[in-house]
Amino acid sequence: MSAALQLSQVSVPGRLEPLDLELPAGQLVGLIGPNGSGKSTLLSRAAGLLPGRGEVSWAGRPLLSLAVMERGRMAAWVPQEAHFEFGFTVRAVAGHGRYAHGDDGRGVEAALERLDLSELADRPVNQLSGGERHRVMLARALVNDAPLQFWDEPLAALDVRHGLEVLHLARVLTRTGHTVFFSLHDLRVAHCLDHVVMLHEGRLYAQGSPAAVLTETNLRNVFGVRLRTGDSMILELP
């Protein structure tokens, strides 16, 4: 399977050391690492939102070779925090995801329903809770239907039920060929993914299957925690 996303010697001076990464289409990929390890920097650079060195290619085409609107149809972005100065409605913000498609409104109502936002559709986004605003941004990304989905800590502000629903949504997207690349802190979630990328101090420390990356040695060296063996993953201080 060809790589949908390929990073070749990608770096951001002072924040991210050069790294190479290839992610096939249809994978659920988790980006893990301690606070300040470079997760948001890597996602932003891969999504074309942050300047840096190296080359990012999508489906074999360099990022900079794509026209702005085509780039907007290729990738969707969910920020770690969503701030709104104006009182656009939930429906309007979700609809912004179709901008690169000509603002045709396609899929907006379905996305709102999928993310449990239908009853909030006419509410101003600046009157919502943090978790609700985050789901609005996920709805905007879903409406885009971009083959590459970059989500920066999509589970951090969500309660348990909505977090599980978002994980299920990500898995459904991969079944239709989307690549979902997202950062997370809950290492129990990482065990359910197709591929895990581990950063440490701005460097690529490990990547591969969850079993290959979430080893006792890696967890101790990168996170300073110990893995207790057993039927479930339990972490504790050494």
The other form holds:
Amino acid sequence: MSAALQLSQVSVPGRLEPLDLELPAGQLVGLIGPNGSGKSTLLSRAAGLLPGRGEVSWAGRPLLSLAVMERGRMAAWVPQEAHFEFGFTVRAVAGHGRYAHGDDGRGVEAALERLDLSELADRPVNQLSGGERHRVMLARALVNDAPLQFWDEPLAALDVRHGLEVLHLARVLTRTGHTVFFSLHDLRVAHCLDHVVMLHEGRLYAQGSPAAVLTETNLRNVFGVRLRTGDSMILELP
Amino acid sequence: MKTWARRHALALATLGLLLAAMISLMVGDMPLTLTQLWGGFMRGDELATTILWEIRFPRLLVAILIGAALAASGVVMQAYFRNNLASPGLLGVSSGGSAGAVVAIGAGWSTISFYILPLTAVLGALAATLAVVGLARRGASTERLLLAGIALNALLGAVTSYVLSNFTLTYERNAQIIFWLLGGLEDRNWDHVWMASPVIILAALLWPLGRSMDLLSLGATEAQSLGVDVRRLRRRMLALATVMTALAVAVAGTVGFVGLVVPHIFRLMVGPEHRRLVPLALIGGATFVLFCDVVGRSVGGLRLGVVTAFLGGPFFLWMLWRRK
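Since the one above is the form predicted alone, can you give the form predicted in complex with its partner chain too?
The next block holds the full complex; its first chain is the one shown before.
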């Protein structure tokens, strides 16, 4: 597989030291690190939403120098939290995902269904709970159908079932060639991903397969925790 | 019933505007009947012709233009700041335009050319807009915006007071300044209609921005990620809102709360989608100003700005109370 997403010397002054990354297409990539380690900064810089330095390319095309509209078709981004002042309906907000595709409204109903939002489709988004709002933003990114999906802590606000469903969804996306790059805190989830990127104090600390990154030494040095394997509760979708 | 009203909102609003326009042409010191109105319109009845074409038509058109301009500016500012309490009056943009106009009158520049007054109003409004935008860069919470508005309104009010008290003014200039401060449509003539007419073009430029304004109103970074050129959009929005507010101020002084009340009512009716909201706000703003003007004239010559404040002030408090 060719390196699809390539970050070279990407940095944001004061928040992220220059780093290089190469991620193959069709992978589920987790971004981990303690609070303030630069996860959100890296995701928004890679998506071209934050000023900084370095190059980001996707399948050989420079992402950051594309016109905004074209970049909108190539990279979708889900923020950590959303404040909705105005009462657009859930369906309307999901439909915003098609803006860069000429507003053709394609795939909206399917995305709502997949994120368990069909029943809320006509509700104003500013009346939803935090987790529901987050699912609306994921639906919007799904509707966009960009090959690159940058999600900032998509699981943080979700209950366990919806969290698992979102992970399942991300897995399905990777099967159609999408690369899903998302930040998370749950290291048990990180263990099930294709690739893990670990940040520490604004620096790339480690990357590779979960087994290679989530080692006892790395966890102790970066998070200050001790790893103990043994019985643990495992939850899965029926 | 509600969905019916929603579906036909534009037709209903237009009907409301036509009705308000007709009433506005009929009432006044010299009430006109429908027959006289028709006679005047066709230039048959001499007295009615003079009243209509010299006094009431210009006043009507100025009212329509400033109402549309202020309501549209409100819609734009609310989308820009993602806050439905943002409006030209509360943010101090109107005061900026008013201060600009007052300086031009006080210094006697407004007599040099017909275009000086709108120009200084635009400059004043622009200065106020840039100040608010600068402050909002560090966060556009309701408190911050309203406090910025209070500070700007006070500061620009001080400019106005300074001009009033320290320039050696003729009686006429003083009267003109008082006129601007209170906001009104008295003695508006065809020159003023002409001065406010660019509002039509600005409104036409605003409508196509509707879809991208939808996305911006839910967050600038999100909008950018979805393909909206946020910087360009914001520049255009600010230019349109500022010039529209300034033109309204240049012809009618500070008329408050139109940009706050009208967009809010229509958002409750048809939702926040801008391609529907903008035309409705334009028509609704015009209707609201006409209505307030008729009310003012019917209760013994209350100034327009006073009437909109009487109606808009409590409405604003209600909005504030409803917010969490």
